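Take a look at this single chain, the form predicted on its own, given in structure tokens.
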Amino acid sequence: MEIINLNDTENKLFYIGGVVRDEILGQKSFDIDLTYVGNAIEFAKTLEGIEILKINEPFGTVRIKANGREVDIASTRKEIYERPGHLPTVTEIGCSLKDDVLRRDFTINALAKNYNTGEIIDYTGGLEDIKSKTLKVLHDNSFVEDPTRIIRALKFAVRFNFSLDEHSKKLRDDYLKNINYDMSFKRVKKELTETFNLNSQRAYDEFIEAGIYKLVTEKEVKKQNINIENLINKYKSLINPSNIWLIYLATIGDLSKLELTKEEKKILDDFESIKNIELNTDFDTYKAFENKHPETILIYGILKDLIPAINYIENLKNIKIEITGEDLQKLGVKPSPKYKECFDKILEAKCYNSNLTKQDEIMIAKEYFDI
């Protein structure tokens, strides 16, 4: 697991988490967390041959550059959190290797292994949960502390097929009849944008199922007839949606409490535009679909009508007309408004025939201005 090759001549350097955690379950990590017991920055200091790169001096953090690798360290510390939902204080820097890892949020995220020795430190029973397959909470204060952390578990269970255990269900159920919104929506944001982006049909339906949607929206919400990981599966390849979360989320209809980006508000926005259109042909179909996001799209098939969704990324989405403004001009008709009424006549008539070639538009538009 060694990545770089730090002195550490104290013994005090640890992989922690979620790097021993894969590497147990024989995964590709997707971060490599280190953790010092003492003060990490300090220990940075004391290294030769890195640069130092980044500090965070409240918690304790430090980013080198060794070897052409970054890779953060992080002191080991006790926290508290005075406001429930929101970052913790760090209370104490440099605490034992056994306090840190009982700030995390599951046992098979509390495991360490020693950076030098290749020792596994597991002080919760980490390693027995990841041979049976189970997410357990540290405390019995874990989801009112982080309600992210429900979301976190639904993201661990799909990754690794695992499951709560009975009493982090239990709990994770109690919280979510009485859920505190003073919360930090930015990280139950990115929670669901990393959970929901793996795609899977379990996701949702244990998200609505178990009123884990309850953590955004309070209104009531249905779960949908729909297999959405199918849906997104058959169509990924013809039209790249970058934000499938947002196809997931959408389904539940209020994202008030959620800030999203510009980008993600259009997707939305263009839905509820063309929701109550009615599509009779596939001119309407397409004019109602033309540049919108695939996302949106999607979206439509799965809230509205999935026919003429289908139908435009099967069908109609690579229609284009060939005619320009300029043959216009090239038949004697001046430049107006009834361009756009020519070009959606001809694009109306290439919908129902796609292989019309550019002479056969140019007679459309010769029989439309009576040429």
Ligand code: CTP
The other form holds:
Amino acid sequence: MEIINLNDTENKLFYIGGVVRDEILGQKSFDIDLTYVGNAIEFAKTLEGIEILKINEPFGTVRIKANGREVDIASTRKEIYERPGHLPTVTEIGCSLKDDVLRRDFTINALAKNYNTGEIIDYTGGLEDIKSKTLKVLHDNSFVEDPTRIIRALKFAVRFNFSLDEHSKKLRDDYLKNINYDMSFKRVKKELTETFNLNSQRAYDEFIEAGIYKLVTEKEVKKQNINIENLINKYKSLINPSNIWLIYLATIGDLSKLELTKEEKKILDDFESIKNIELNTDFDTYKAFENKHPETILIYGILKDLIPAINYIENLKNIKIEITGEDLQKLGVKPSPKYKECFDKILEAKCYNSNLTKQDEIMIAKEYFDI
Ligand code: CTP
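Target state, the form predicted in complex with the ligand; input state, the form predicted on its own:
Below, the chain from earlier opens the complete complex, with every other chain and molecule after it.
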């Protein structure tokens, strides 16, 4: 994993957090985080053959490009949570490595690896917890200071098949009984998307059963009796992978605390607009689901009725009429809103008999316009 050509023999540079955990687990890491015992920004300026991409002075972090890869180097730092649930404030830059790891979320994320020697530094028992597949917070106030860690625990539990230890679980449950909603929901949303985009029924079951959903809504939520993971897997090719989380979270019914993108809003608004329509015929179903995101249709399937949702995705969606406005003009019909009514009549007929040919469609049009 040599990234920076270092001739520094002070042993002040360490791989830190997820990258060390992932290497021990034999998993691919998303990004490489390094920490420098001291001021990382000053340190980066002394490096040769690298490019400095971004400096965050208050946090003492710097992003560099080295050997074609982007790497974050943080200064070892101490933090306090002046407003629990929000980003912490840095109180010291250049503290000891031990103090730096002690501000982190779980023991498995508090491992460091010496950049020069490869020695693993484990101040909190992270190695043992990786072995026993355990997620353990580093102190009793961890979830109070940063409730997003409750969702992070779920994410790591699902990603690595780990479990929260009993004490951390009790701390989580205590917090969930007394939530302080003055928190950064932007961070909550980030963790929710990362967790639920993993498409895991286990995450959903725990999210509801343990009451983790209470971080998102103050209303009571019941678990849906459907395996959402299987449903999504079945129709994966139709879904935007970054919207998977929304299919799960839609079951909460109230996402008003989260800031949604335009597309996310549309997916949910469209569900609201169709959820009370009576679907008595295939044509009703076709019209209700026509031009809707597949995500909306799956949400309908989960929350309202699976049968029409599947019927639309598997059958009705593929029904298209062949006749065009040009064909109607050729029949001598002047363009008017009647065109649309006629097309709908043909579509309705095709919903009952998808084998109708273009000739059949023209016959229906002639009948409609009394030609
Ligand atoms: N961290 C934390 N509390 C948080 C978020 C992050 O203590 N709420 C710490 C953890 O030590 C974590 C590190 O910051 O390892 C980097 O955070 P992030 O990149 O979000 O996590 P990774 O562990 O790298 O996980 P991923 O593989 O999902 O990127």
